[in-house]
Amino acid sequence: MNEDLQSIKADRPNIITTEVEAISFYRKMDTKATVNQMIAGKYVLVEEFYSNGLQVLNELKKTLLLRHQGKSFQGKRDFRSAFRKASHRLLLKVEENKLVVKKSPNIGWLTELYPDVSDFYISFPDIQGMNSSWQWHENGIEIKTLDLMLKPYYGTYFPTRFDHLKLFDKWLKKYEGSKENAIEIGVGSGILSFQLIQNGFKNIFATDTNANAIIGVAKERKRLGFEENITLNHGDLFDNCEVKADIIVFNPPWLPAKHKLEEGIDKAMYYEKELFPRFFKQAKKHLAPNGKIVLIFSNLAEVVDKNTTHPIIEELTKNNRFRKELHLRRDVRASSRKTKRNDSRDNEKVELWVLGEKGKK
């Protein structure tokens, strides 16, 4: 088993740590030269005021909509990716772990993710998505199937809607089996495994391919006072697993992917066709004596299109492994109150998914 956490490194937007040569941006520049000056391959510094490189972002996707204005996919491809190209060349300056420029947010992941250096550069849209995740973690989010506050790490994925998380509590508070041991697969920011342990799971091992995952719950478990009941590992699906589990938890990746998948969120969102039957493979082994596998999903990748196959069906209908146990579904409802819904996602449901081997009860 990988319990060497301190061997783990954690994902961080790329830094320059060198001098740079850059165009200066301040308040009263031209905005639209600037632009022209990034698109054409300059990087430019925002000096003076953070809301600086708003402003310069802002005039860069005036830009490039202009020049991209096909409404097709592959012209909104195009704008976004000439959109990132360019905007990561709109650089922040980093002095003893802080931003330099004045009214700059305050974001503890430049001296978490940063202890080796102090002083860099590094990109705007980078920073503004580390101060989204900063605050996320700071202000902490209510997961009332656990009655806690979750912090979760930078480059994690947590939930903002949880009919997923109610559906899988509904089923544990159920659960009648033995709970010496569970296995969740992609652990995540921890939400599933917490709540294992506050239905009576003793030991669970929990695995995920991203390396913050692994870092966040790190941290989580300790200040929960759940270290005595998780082991981490960092991996792919069962890799250091001689663990045989009651239960077997895994919330998959809930969309098919359909371009080159990276670490991190990536992973968390969009699934390889080889995913499941390299799960299912694996999960037969590990499963102790009327061991339970317990998938959380969605139907919402057959919502946007119907020919898509459900991998959980195409399972039980072309091998001989499981039979299914038991068939959850849920709506799913807007994250928030005031989201008004008028896409696919108004027919989505959740779904939990309970399997046994064949041939056992």
Ligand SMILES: C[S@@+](CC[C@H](N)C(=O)[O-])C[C@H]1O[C@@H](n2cnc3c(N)ncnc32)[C@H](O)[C@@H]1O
Contents of the next structure:
Amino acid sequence: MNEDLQSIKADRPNIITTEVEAISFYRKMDTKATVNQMIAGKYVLVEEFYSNGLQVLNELKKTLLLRHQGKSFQGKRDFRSAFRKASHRLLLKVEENKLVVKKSPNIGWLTELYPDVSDFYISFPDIQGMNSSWQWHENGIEIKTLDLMLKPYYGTYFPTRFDHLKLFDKWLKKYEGSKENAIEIGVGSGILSFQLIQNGFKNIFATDTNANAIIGVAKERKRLGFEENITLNHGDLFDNCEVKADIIVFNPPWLPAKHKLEEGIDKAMYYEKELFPRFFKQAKKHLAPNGKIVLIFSNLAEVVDKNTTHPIIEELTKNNRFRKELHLRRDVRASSRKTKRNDSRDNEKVELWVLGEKGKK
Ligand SMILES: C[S@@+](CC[C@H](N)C(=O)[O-])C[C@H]1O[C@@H](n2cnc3c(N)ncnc32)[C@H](O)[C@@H]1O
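With the form predicted on its own done, generate the form predicted in complex with the ligand in the same format.
Below, the chain from earlier opens the complete complex, with every other chain and molecule after it.
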């Protein structure tokens, strides 16, 4: 199987590489006036200290909340859109892939994602996103079921709750079929593929539409010593996949999209109407004899809107392709014991579905 990972370009925040006409912002300046300029369309460059940028953003938030008052859905939407637009006019200068202002966080993504350019301007909110992502990457996420640390790549979905991983682990421990070939659709940070490997699967063909997921898992498989076991493909569902697998695993997005999806994390959370029918149609062609489809899902969409249809139940009832072999459910715990759950997510459950081909054992 050929992998062409060299040609994959990471998704990264836009930068400005030319000189920009911007108002320099120093701590002692009039923050309100600066913010009004930003709302009117002017760029503002943060000078001296990183925290000066936070000061401007706080003021911007206050000003825009006053302008878009009201708790209506539309009011909140207008606020978010105005904040997004104006806040991206707040810039930071990067030299030699480091932020120039004092007391800035050290963000490795500035080197990793921009190997082709060292000096540029970047928006403050993009830096905040990169900073948070770099912290997750550097600190790692401890996966107890696997006894390893996950280091998620920029712009990639990664688990912060682990109930679905426990469910998958429970099933893997009982699985007695062939462990020669598996396919993982939507590999994300790689966690399910690593679970497969640690439970004895030999070859995994893993795909994702998100370029950063593929780049990240390529690095992770090297770090964790799984290079022999995982073949990666950047593409939709089973594109370029010639494997017939004993197990096809997919932890798909859990919520139906009501908006046009963007590339990246959006496609990890929301699915377009056709995703599941396309998945099931293609999956049938990629199952080895006695192969199983394992889907990790949740009732989250139903908790939010009880009229939502369940795409797996829909497939089972409408089409004559697969039969249900197993359906496990587990309560979702709050991500931290300190987090008080006061919302409808109290009823949330994660699900593991195992489907086999109709007419076969
Ligand atoms: C909920 S995340 C799961 C990630 C990872 N497997 C895990 O369990 O943590 C869903 C993943 O599916 C990917 N995805 C969404 N649509 C896809 C498609 N049509 N083909 C391949 N991957 C897709 C997303 O980019 C995302 O990485």
